[in-house]
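Next up: just one chain, as structure tokens, the form predicted alone.
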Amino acid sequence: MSEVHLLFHQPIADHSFSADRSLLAVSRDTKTVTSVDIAPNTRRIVTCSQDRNALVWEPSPTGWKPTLVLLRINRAATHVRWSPDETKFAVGSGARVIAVCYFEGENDWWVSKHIKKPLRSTVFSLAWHPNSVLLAAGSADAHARVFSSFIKGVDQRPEPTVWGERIPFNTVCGEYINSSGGWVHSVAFSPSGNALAFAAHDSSVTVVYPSAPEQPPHAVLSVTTQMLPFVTLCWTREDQLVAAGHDCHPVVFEGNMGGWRLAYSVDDPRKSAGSGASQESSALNMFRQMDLKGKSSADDTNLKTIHQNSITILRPYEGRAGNVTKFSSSGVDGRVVVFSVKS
């Protein structure tokens, strides 16, 4: 069963629960605001937009609390979420910059270092580390990568990863390009953070197993679909991840270390079709639609999805890390849908 709530009708470009699912938090691709995330414990907002800023809201007994965020970028920020620790957050940016924000008790404001080499184009999306230390980047030159973004004074000396163990901020810990050359739409580690996901404008998604800082990854493998491409990743076991994007409706992938596999689809649209006499009552409508009105049925821009427009982001919903038992979607049809996953 899935849980859905038409909210507006205009796209929605990305959305947060809160920890209690009390709180939801939207941005809509009518205004600037293109991406949004929720802080679980403390509850704090933010927000990035094309206007080059960020914002962080804070409850108050009047209401949300804005304060301004010092990026320091020249380009639009695209892309915005906190670290798991919330000591920090990270905002993707068109201008070849990452902007890893942490707050400065001294001068009470939120302040910006950057990640800079070797992005050569606009970021997408940035998935964190389960250590809130490491930061993983998907950007419009083909490359996902793993980053550090320690800093001294902020971050307690996280245990050592696959990924590295001396790691000062802006050190790359992880570097691997889509084959095709087509952007990263979408970056996401696993529940142990001991693999990293990718998914591509070639319609495949990419699982990283790292083997040690400086090393070949003890496995790269990539599963190209027919699909329109994805966009969006949410891992809901070590063996299992959802992925969606153009095609409306999301698809589940399994594996592991020794080979993945797309295994089923969530909200099948092939499975709406009917049979028998359904099939039968169907055709005849479609005629006598044709016959009646030119058009082959009184919904001709109706989608057997749910989802009538591409999904833009997938958010575990329900359930702890490594066992995700429902994810929620939004999407340009102004949706957000809660699914269920396969046990």
The other form holds:
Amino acid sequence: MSEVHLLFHQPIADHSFSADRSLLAVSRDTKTVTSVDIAPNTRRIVTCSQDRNALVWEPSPTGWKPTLVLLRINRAATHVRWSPDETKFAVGSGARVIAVCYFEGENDWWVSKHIKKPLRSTVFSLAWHPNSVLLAAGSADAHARVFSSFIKGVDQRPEPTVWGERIPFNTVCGEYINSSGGWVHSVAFSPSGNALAFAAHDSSVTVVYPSAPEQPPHAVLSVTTQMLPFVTLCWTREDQLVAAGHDCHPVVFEGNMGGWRLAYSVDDPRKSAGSGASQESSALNMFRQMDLKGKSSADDTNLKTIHQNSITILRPYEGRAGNVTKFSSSGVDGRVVVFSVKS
Amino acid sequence: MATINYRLIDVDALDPESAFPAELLTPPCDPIPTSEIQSLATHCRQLLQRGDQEAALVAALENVPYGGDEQGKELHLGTVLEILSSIKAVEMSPLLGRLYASPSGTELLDVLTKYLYKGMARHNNSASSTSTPGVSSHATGVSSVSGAREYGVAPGRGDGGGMSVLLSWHEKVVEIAGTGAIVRVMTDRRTV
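Got the form predicted alone; could you also share the form predicted in complex with its partner chain?
Below is the entire complex, every chain and molecule, led by the chain shown above.
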């Protein structure tokens, strides 16, 4: 049911499939590339790294041609994502800024513009609104924020949304604190863009439904769980999202403005088929284990989940926005796995 | 040659914009006078005397003095520990199950976990005989704020008695609320 690809015995910081899924880009932690994203239509790849730079890779007859983008940041770049219209990309960093980058045809280079205030700490994750102007950021200062990244001359003036109507660059359209002050690991807009979800280090997932610009939101719904913290989120439908993190298997949340709840686990370790097989050990096996490792139980160094370590990135894999049927995950164990949303 | 180790220079200290006061992360809490915590303690003790341990525990956990000063927090810790040690081991799991099923269940068990860890930390302190200001240590190792109260731990059993109560509560709480409760206590900036 799930496709498992063990690529290397090293952590994968991020992964991205091309639109036709013929191309998979992964970033490894051997050096310092922290994040990667493939633009589905232009097929351009953007990567960012702890060396404080971003590279845009363009396909050319002689291979991939990299272009260096000056981000003007003094700390590592942590996360990069193309805007849905593929004209801009945003880079989060440890320098308390988000660099919004766009191509300037006149000078034939990528220019970056900084979103600074009111970020107080490292930005862990970024997510684009479908209109390619609003940008959500989760950071170590316990806040999830929604900014405007409107750039004159690049963006068309967007239709008014629940987040705001007239929104110049760096407008803060929403700011939400995690009640226990935990790092916000991941942010994600719902398919319509009218709701924002974020996962924080207190093992919670929060969904925010804004009402109108400058007004208090309709609802801020927090689900605390019995699990270890989630570090990545992926919306599958307007009423369903997948979260994964340090518990090494994805879980599905379902709900609406009336309330959210943890619905079920994908690759649930408690009912995985692998566990039965590994527990079934012969007497010979038992004595061998006792001899080799000084214990009678079967090998317990393997987790019962497919991922053998924390999952760090989830992405939609199959289905259109608003009805995603399969999603892919990558993690510290060097695996890329494709799961179907149905358990 | 230069003797300064440039790698050890705190460059953030030179950048006024990088100031990051911890209060920014702490959700605001209203200050609570110690007298209020004292009256809550009296209320809880009355419930205990009536034999309603569950109501006493819920009352103590629902009214967490996040905004209290050190003395007030110590006082409330004493109240919670007193209630915990008055509950029998067989009653722990059913009681926790009922608490967890209530609307604010996760919150209550998270608060309880905070007190369990705080209780353990204090046991540790008194065992290593470092005198915490405002806390007196008995020969039994059981400490209390006023010095007059004990937590229902049989005298003479030594420090292990109180600690084992806390450990068995901890085991039961994690069984029900999962590792999430521990992570939340470590994360939460609202301390008890």
